[in-house]
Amino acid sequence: MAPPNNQKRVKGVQIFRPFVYGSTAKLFDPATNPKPPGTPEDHTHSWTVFVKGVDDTDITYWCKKVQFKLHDSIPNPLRCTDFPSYLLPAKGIYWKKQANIPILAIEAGAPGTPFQVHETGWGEFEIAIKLYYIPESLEKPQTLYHHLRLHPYGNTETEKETMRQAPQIISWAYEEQLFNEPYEQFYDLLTSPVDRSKGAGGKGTKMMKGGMVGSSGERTSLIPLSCRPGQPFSRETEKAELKRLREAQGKVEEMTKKLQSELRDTEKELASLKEG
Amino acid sequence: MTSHDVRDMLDLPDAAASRPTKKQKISTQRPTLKGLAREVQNLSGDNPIAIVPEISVFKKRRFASRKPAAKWELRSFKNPAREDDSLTLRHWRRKQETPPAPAGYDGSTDLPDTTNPEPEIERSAFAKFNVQVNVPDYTDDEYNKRLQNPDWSKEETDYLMDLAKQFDLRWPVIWDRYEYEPIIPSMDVETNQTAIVVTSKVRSMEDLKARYYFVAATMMMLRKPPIQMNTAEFNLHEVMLNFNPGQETLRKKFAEAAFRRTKEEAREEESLLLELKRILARSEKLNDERRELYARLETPPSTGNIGIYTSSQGLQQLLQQLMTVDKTKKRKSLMVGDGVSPAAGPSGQAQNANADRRESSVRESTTGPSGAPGKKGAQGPSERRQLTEEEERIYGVSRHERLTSGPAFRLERISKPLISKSAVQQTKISNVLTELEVPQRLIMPTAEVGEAYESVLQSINVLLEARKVADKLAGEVAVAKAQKAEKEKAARLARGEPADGDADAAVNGTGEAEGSEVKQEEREKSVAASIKGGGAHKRSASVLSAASDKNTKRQKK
């Protein structure tokens, strides 16, 4: 990696990449979701917290590693001598050694595979998700917060009820990673299709490994046009949201207008009162 | 050459006696030194040469094949590919080695030898190469339905099919042998003489092929619908269906013309082709050069600060820099082959950085708030790849006036104006949002959604301000009413009337009108303000809100 002072930022440019993070939880059920052996008695749910590309596109070309900071009560196997086997991390996943708090770091695997942690538990808590960018970006890691949902949630009872009916509790969020004024090397990487990074020197080849294998090779910021099951974020959703916001704005403006006309009336009243 | 020879050349008297003895010696040595030229051997003089000559050893003759000569016999065979079964031909074949029969049975062994091969007359090994062509067959009915052609009679078509079968679709042969005599309908002799003699048409090979392929393709389709055909069949069908006799004739004519052209013509053609190639290459080069020139013309002139170069020290530094750049450039140009590589070496990069800084500062100063983003992109440094608008959309590139560099999340950015507000304000805004059924957390925080959200927040702010003013006004009205009531009361008291419920009712009424959130002191203040500015009665709501804004600011302070 070139020393940072050799690199300059591309001024006035912002590049974004969409991604999805969130959690999926499932109640233990002997028929559909049996408890894996070794799970503590009081655990009621199995859950997964993840960070991945929209429509499972590759994000590993800008995101190198993701750290999930879990709840203190979850044992870090590196601290405990006798940890249950189900907590043994898979390849590319490791627990932070020094940490007194359970932090799981997931290294980028094959492109298109999500960064995710499978766990079991009984309680909801806030998970701090720290995104580490690829070294070429020269950027510091950033933190997101996600509230793990195990139980149905929502503003109304009907929302909760539909969630109760669903096989799993889904709490996913769409987010866009903004790179403001990226460094030039990173800019090139972000604005080129996979094959172009080949020429980007020694580092390029390393990333090539990632880019070539995946079927979702295109490194774009595009999101799908329409929703599919298991893929709720798309242009369609965006349009719906825009529509709702515009409607809301219309309503607010109407309310303001009404209020202002009322104001004028009260003013007049006040004036008449003072004169009187 | 021996010493004797040298002496001989120099006409020196030789010791004649020593010569014959030497010669004898050499002759005795010779067999051991085979393979060396005599002259070379003689060079050594009397001493034997210490070179071990290679003794070539020939392979030993193989005696393994020393067998009695193989016996051949004339054997008869048949070719099943032939139509006439009776023809028996003969050819020479190696005689089969029969196991040596016990001696004394010489006569008896001969008998089975002659009888045995007789029943199984050999079949020719080449019979399998006689592959029969599958010529389409059709019934009269099929012909009448599908294969009618005004140019071809059925008889002639049959004849063509026969020929095709006979000559295995070897078209030149078929064409050569094609002599169709149209059958003259049987008539009387007299009429026959007067009848027009139907001349057989001269058919070209293409005509024959076209007819045959048409019939074959049609029959193929009839026997098996194209959907059920396998790929090979379907391809064949397509090829046959798309046979174009005109094109074929043209092709043959062209090939023939190409074949018959003279040497000069051929040479001319070749040279013309070469010329064309050269022209194309040249134009490509020209285009490249032109493009490069344009690129150079397009790069913005650097109007950077030259202040640092005015001092002698600065000049020295510049010189050094340029020299190092030059060096690296030379090295680079040797490697790459183009003299103008924009980024060359570390010092070149440093200079680039300089240029970039300069450029960016220029850009910032020249483009006003209305600077078109597209133009800015076009202005970018030449070494960076220029993105088209489409690419910018694909890669999510956008340009902004002011950016804090580094990674960030869109939702954070979007909700920043909300979060930066006070807790009271936040709850107020979120209350309005829930009222509007807008979720607290945006589902799709994209750029567009962010803009919409921002404008919603703005209008909510306006609404909240209006509400605040309304509350305040209501308070003022209440106070004014109370004052009025007070005055009336005082006036009534002065008149000596007893206080009645009239004033109370007024106070109660204003109490209802009061906003619950309005605090007492705020009311008093605003009263003071309204008293001060009592002259301006018809202030518009916006002015009011502005005034109240100032009020709130003062309060914050």
Second form
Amino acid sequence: MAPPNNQKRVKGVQIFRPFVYGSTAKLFDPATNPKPPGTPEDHTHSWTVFVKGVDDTDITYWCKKVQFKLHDSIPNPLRCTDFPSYLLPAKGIYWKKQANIPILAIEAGAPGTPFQVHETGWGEFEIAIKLYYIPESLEKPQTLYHHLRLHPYGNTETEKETMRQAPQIISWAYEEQLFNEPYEQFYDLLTSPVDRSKGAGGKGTKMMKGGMVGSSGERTSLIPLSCRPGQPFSRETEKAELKRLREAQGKVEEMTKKLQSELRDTEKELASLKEG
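Now that we've seen the form predicted in complex with the partner chain, could you pull up the form predicted on its own?
Keep in mind that what follows is only the chain, not its partners or any molecules around it.
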């Protein structure tokens, strides 16, 4: 899309906004997760794929809609959530066409609720997630890829066993959307505070569950200070990850020094053999 003549980019400015995407899956169980009526016999899990704000903050002031491309074997594999949706049954499910392709679209829930799709199935596959930005951004859509996880996974058997004991399989990723030199109007939207005047629809400031000051309508790049159930991404986890990276870097440096020492010893031995 060509920008209007009066639109200029804000030079030398980068703005990022954190968000979370991924999936949650749960094994069907007569007591804890019964199959909905009409579910195919061979389906073993219910699952949800989503895009949402960190700590359930609102992202609709920069993300207009999200399109999920599911496996072709699933009916209506191209799903588009124009606005965040509540858990099914969603408000206002309707059909529309995009480039002559039928798309199942789900209307809005409340700000701060996820863009999400709920399904059932038996197999894992890759989901293409396309983010569409608000018109004021004048930016092209971007695509992410997520592998739907239905079964325990991990690098070690301990990690897999821990996941087996959990009530559901969680596969989430933290991401930061970077807007490089945004257009002026979009920059104003990204950086202007939410209107909290009486009758303007703004929500009062509150302390969020993760220890962050804000609300579900806050326009912020902040993430929570600490973790809570259902919210694994925070400054606390960031510090833990940095610590793991430093420890791993230290191990690599030790291994490198050991290999270099062994190499020098080997070269000395080879040189002495040649001289002898």
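Positions refer to the first chain, counted from 1. Here the structure is a predicted model, which means the values were calculated and not measured. We call the rigid core the largest set of C-alpha positions that still match within 1.5 Å between the two forms.
- prompt: Among E238, K52, L138, K26, which is positioned at a hinge, defined as the point where C-alphas switch from fitting one rigid part better to fitting the other better between the two forms?
  reply: Answer by hinge criterion: E238.
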